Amino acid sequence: MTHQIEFVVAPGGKLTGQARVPGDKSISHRSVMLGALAEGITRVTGFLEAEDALATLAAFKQMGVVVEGPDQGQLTIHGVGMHGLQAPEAPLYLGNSGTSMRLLSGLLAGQSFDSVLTGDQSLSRRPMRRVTEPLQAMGAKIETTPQGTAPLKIYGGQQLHGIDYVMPVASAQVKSSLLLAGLYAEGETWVEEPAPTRDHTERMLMGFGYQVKRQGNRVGVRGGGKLIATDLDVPADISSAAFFLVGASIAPDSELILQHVGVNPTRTGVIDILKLMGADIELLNSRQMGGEPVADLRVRSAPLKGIQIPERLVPLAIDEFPVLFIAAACAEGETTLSGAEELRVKESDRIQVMADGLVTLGIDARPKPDGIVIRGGQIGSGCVHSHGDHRIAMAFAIAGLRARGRIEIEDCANVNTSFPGFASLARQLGLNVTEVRHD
């Protein structure tokens, strides 16, 4: 029985105080994957106890990995080594998590056993050929539906060989999938990216003692090595912090400190874009945790202006655009985004769904095939549909800070895939949001 959850946001308010948002989703996924394949015991703190990362955890438990927790973000993973996974007795169900499915397809392509990856309705529509085709070039045997979507049937016992792959589209998930397959391949596997994407996989492989080679925009691994268990403290997720970075920027008299946020340079596009728009964001107490840079972010309200978003920043902010569109709606003048076709194949078509919602709220938003043009104005009131997309639901909640009237957001249950407790934390910081459950 699924509950329908609706957010109702009363207009106005300001964001003040300090908070640590939940752990980074990308790093939480990878901590389980690499911890499971390592030799020894890996202890993780700050793990994101949300549906996507828990789907990855459940998959490894189904493959015989013993994990204690999660208990308040703490996990103890008893590694089984590179060849210690066991055949799952049933398909591995990954819910709404594209990261789990794409990374696991690479990792499982090199195992001795067969496996099947399935997901919910939304995940089952997302394109998977972008990972299955290069994996097949490495010698993997993977079947998709005729549409190139899940369920994925992965045949074990294939001898993988390294390839030199030039990615047509910048995608950290494709890159990570191929590097994980490369751990099991003969020779070296190289991936060349057309633009920088998040490098958590490379950093964490090195944290587990695996050699990763870099040459300019190429990254490579040699198969046949091993991973050694380590302790990890997962930083707070900048994608979750982004909602409050925008909220405190647009709501007058706001001042907020977001603690222990991961500021990996492949993820800070949202900060760079907001600063170009005139946002007042400072990084305090910068430090390194487990190979990842971390800082406290202080943000104060500031008048924003419309900009042409530089295309080089697009892959570095790909998950943060829904809330950046809210910043654009509150900015003076016009904001233009190009080179972001990728947004059309996320949990929803984020360009179209955000444009529809903004227009409903009285904002001039014009979608383009690879982006959008948004003219800042007065956000009105109305009912918007999130299409089950967690980031869209949270983005429109933040819009309430500058709205003229009440905003209702339908279909918000999936917020739990990335940010459990979003509504209560947002309320503590000053957003007038209530959750309404419909059984």
Given for the second form:
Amino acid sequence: MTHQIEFVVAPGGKLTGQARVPGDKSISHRSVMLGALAEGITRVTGFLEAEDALATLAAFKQMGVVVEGPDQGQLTIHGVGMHGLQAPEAPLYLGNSGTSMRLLSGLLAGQSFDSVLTGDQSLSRRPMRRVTEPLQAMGAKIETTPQGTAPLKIYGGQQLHGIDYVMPVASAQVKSSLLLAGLYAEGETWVEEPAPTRDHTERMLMGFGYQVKRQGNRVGVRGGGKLIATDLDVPADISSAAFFLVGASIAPDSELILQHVGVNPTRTGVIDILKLMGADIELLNSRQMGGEPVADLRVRSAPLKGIQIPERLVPLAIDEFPVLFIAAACAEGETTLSGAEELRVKESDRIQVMADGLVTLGIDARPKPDGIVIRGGQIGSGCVHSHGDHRIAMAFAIAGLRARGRIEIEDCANVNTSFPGFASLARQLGLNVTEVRHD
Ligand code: S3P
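For the form predicted in complex with shikimate-3-phosphate instead of the form predicted on its own, what are the coordinates?
Then the entire complex follows, led off by the chain already shown.
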């Protein structure tokens, strides 16, 4: 029985202090996938113990991989090698997690056994043809519903062959899915991206000793190699840090240090966009940890101004737009986002859901097919709905820092998919948020 959780945010406050937000979701998923397929034992620290990454972990346990943990972010994965996974006895349920489903579909297309991937209501509505079609071109046998959605039925025992694929959308999930299938394919698999997207799969493959080739905006692997176990340190998730980067920017007299945040250049669009708006964010102690750049981020309040968000930054900030829209609502003047139609097929339709909530709170927010126009103003009060989308819930909680009255946010249980403990950490840093449980 799941509980309904509501956030109630009293207006005002400032954010101060230091915090390390939970581990990076994208890197956590990949650590389990590659650790499971490696030869030897992979030790992971900083693993995100949240529902999405735990869904990936459960799937590999169902396929016979022995894993100790997670225990305070530590995992010990006993790799089974490229061909050591066992047929799962039941469908693999992946909850809310698009990353699990899209990456696993590529990885499982190359196995000798059949598998079925299922998800919750939101995941079962999300487009899967973007991975099943190119995988089919590689020789995979996968069935979707007539709408191109989950459940996905993947038939094992197919010999895959490499393809040269030009992605129509800039998607790291599609790229990663094809590269993982490419590990099992004859010959080389190449993926060309229309714009740079997060490259954690490529970096981690190299960390596990697999050769990854890059040519401009193309990345390729040759099938038939192997992965050698390694130790991994998962940095704090910049997508979770983003809520506090915006919160401390918009709340007067704030100053925060966010520790050990992953600052891979394919993820830092949120910092670039906030800086263009006038934010005061500094990277301290920049360092490399296991192939990923990491830094402490210092953010202080600053007056923000509306901007036209450069389209090249869209894929580099794709998960941070809900909270960036809150920044726009607090900025002077108008902020315009274009070229971001992908936001409509995330955990919710993030353009419509954010526009509806902002309008409820008295902000002039006009959705467009591929983005939104937001005029900064006074955030009022009211009750908004997250539509079960973790990032919408957290974004509206942050809006409370500049609201005139109380904000209630319905349907917040899914915050646990990426950021368990968000409300208590936010409270500790100065946000007046309480969680109300309805059993
Ligand atoms: C992710 C890629 C992004 C992002 C998602 C995680 C990943 O999706 O929105 O939260 O881990 O590869 P797309 O690549 O489909 O844009």
